[in-house]
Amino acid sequence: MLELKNISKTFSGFSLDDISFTAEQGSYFVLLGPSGAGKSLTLEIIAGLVRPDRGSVVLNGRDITHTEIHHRPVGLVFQEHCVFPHLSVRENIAYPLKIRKRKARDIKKLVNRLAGEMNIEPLLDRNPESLSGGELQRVTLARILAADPGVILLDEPLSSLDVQLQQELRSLLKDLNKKGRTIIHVTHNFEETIVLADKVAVMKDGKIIQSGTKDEVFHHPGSEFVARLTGIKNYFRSVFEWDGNQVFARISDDIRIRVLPEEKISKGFIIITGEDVILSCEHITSSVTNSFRGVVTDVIPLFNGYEIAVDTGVTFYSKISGESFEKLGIHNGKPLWVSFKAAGVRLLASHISL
């Protein structure tokens, strides 16, 4: 298990603040958020190339805040493919086990080994620089294995590779992952992270702003920051209405959203996502309590359907299967009704800070 206490840092212009998290023994945790957030930061920290200002990195019960690099059980793999251009793949992989001096008949089972695993026996004997970044990436991951650590450190390790390589190395991520091994992965993909994260964490300006298990996160974004970042894009500001035993959130001069409230709020936020949103051709009639008919103003295409934007007086956008945007006859200017549950909408109150 790996903890983060309290880990805070300061640069000129930029600080990591307070930084806590657990990822439990064989886990796959996710550090997600845009650029100059502090995920690499955080990675170099539990790697050692940085030393923290305040807090403490324990691994296993170990204190290994102030251990040097080379002592700490932990692999680093960068973004960049960082191998020794002189040496063959083979030698590549056999490093870390030669300078712990290994027995030479040890070295080479286990060399043939992770090469199995990580498919690339056939490139054993050639040099790094005739090899592709899927390629040279298996090559580092393989590195990394020889020398056995207790947690895999990845930062942005798909973003260079192009999407049929993406796919390939995301495989590969899981069977480590399934295999036992604890990783901690640094990216800005929300796709990345629904595909291979347990947990997660969101980090912006150099803080967590939310943390939890995939579901907990995606499905329950705490701001408008998290909403958008895990591609939620029907995020209104709302004053909440109550009428009767029925409460409406007003997003508009000209629309009242029906929701079911947890508590008594009079303002806040509501969301909903992309698949709970219905388009129709006709007015629904049954227990779809909020419709709205509004005009197709975008169709953007996803890799396993559309996403299509409504504009009702107020944009909505629905996550449909391309089966359903060939149904519907769907193009830019087409009239179409947008329908969704009171209990599809999520609520959140104001004093959420965003």
Given for the second form:
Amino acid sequence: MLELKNISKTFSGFSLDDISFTAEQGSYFVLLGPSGAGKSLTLEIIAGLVRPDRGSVVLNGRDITHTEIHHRPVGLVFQEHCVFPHLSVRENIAYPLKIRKRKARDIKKLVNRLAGEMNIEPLLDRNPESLSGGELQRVTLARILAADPGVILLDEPLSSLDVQLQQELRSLLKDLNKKGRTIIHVTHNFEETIVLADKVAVMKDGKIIQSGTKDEVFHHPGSEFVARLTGIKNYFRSVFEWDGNQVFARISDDIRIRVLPEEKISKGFIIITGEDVILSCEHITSSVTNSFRGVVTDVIPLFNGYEIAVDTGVTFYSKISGESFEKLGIHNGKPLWVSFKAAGVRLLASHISL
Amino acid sequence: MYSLQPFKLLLILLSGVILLFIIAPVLGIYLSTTPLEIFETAKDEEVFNSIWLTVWTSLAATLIFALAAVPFSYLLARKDFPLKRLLTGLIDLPIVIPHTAAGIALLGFISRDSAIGRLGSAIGLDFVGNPAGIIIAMAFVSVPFLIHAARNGFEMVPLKLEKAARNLGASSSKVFLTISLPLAWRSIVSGLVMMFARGMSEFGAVVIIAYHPMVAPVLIYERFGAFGLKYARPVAALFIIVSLIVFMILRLISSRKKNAGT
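Now show me the form predicted in complex with the partner chain, since the one above was the form predicted on its own.
Below is the entire complex, every chain and molecule, led by the chain shown above.
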């Protein structure tokens, strides 16, 4: 368990103000915010690269606020890979073990095991120069795991990778977390947050402006800033099912959603923007392939219209104009049809079948 | 086809003058010295000893002073402290002052009357007129070259690699030895060779502190003064060959691709 208590740090022109949060043992904690919010600085304080002016960092009951960097059981993965260019992949992964003066035989065994876990065994004797961005991040992760830290800190680990590699690495990170690793992940990307997070803290201008479980923060944003940043309320954990050459995302026992086929995805999330969700009083015959019947459970006024929550067994959120709101005569408890196109559904993989 | 504009012609002409200015005198030495003369000179015990003395004292100066100069370069590359700019300027002092003046300054520092000189005498080490003095004189004028090269090398090592190593459990000294030093190594080696070559060619500071035993530049000067051009020339020719070999090694090392990381 990692606890930050009232961490503050002032630079000229920027300050981190009273940052407090708790990441439970084995949880996946995402610090979400735009660039310049102080997310990376928070990680650097946890890792000891920057000393806070006030406050404390407590890891598994031990106050490490004033512990030297190299004595902290904290593994930091930087935005861009930090693989040592003068060492082979094997030597890179072995680096923290050699520092700890482990026996050569143990080092060899552990390096091979970690390389297996990260799927980089064939690369062990290569030079970092010849590796791709995704491979380098895997080497970085294997090397961090060799140090066996109490918590892993990830600073925008996916942002320098292309979409395909992002999916693979997301699934790798999720697996690490499932094996019990506590992870603090910094990002500005709400899709990453949806797929990976248990708990979310939203940061802005050096402050945490909202924190809680992913559903609390995404479904009940406390301010317009958070609502814009988190963006999407229609996200559903899904298992993807093939039916002939059609693909469906199963989001509950009763509900499955027609989506456009995408290779390799087996599990993950689907997201649908509120603007793509159409409300109607009657079932409409149209090119729209997904339609569900439900009742209105919530009406949230927006500055340019309304957001309507409709419970169909799961809750969909639709953004509509004031004019449509009047026309449909919407009120709590009113039965409505919810429709959207298969093409309007975005797929985010957390597991891919290779 | 490019037309030869007057300006282009002028550039080529001036470049030719400069190249000739550098090459001609050196080439001239070999045109007016027969290989036999050079061979005979190499067998002259006094000449051989003086060249050997020059090589080993310069090597010793380089290696001994590198022990402090390389960590100092790391400090300059990585840390900020008050008066850093002034200090950086001071490093160039030995390069900008006349080397005979540097020799005079050093002599006051290590002569038998000084504290360091007395300390040396007490353990039987006399700097003046001794290889130890030569080493100090050579190091004084050549160590800035090493410091600059090593500092550049360390500055090219990405800071985040050092941070990553610290995060993986390495102490500051371990980071220096396992990350910074290996990654800056090529620049440091090139600095070492430069310092070595510069030390070998030093005349002004060395001649003030130690006329005897004679390093090669002093010997050349002495032969010229005592016997004239004809006798100084073969020694100069031989010593230039030795220096050129060192220079070629330097170019070979520094022309390889830089090895500091991304």
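Positions refer to the first chain, counted from 1. What you see is a predicted model, and the numbers here were worked out from it, not measured in a lab.
Under the rigid two-part model of the rearrangement between the two forms, Arg105 and Ile7 move as members of one part.
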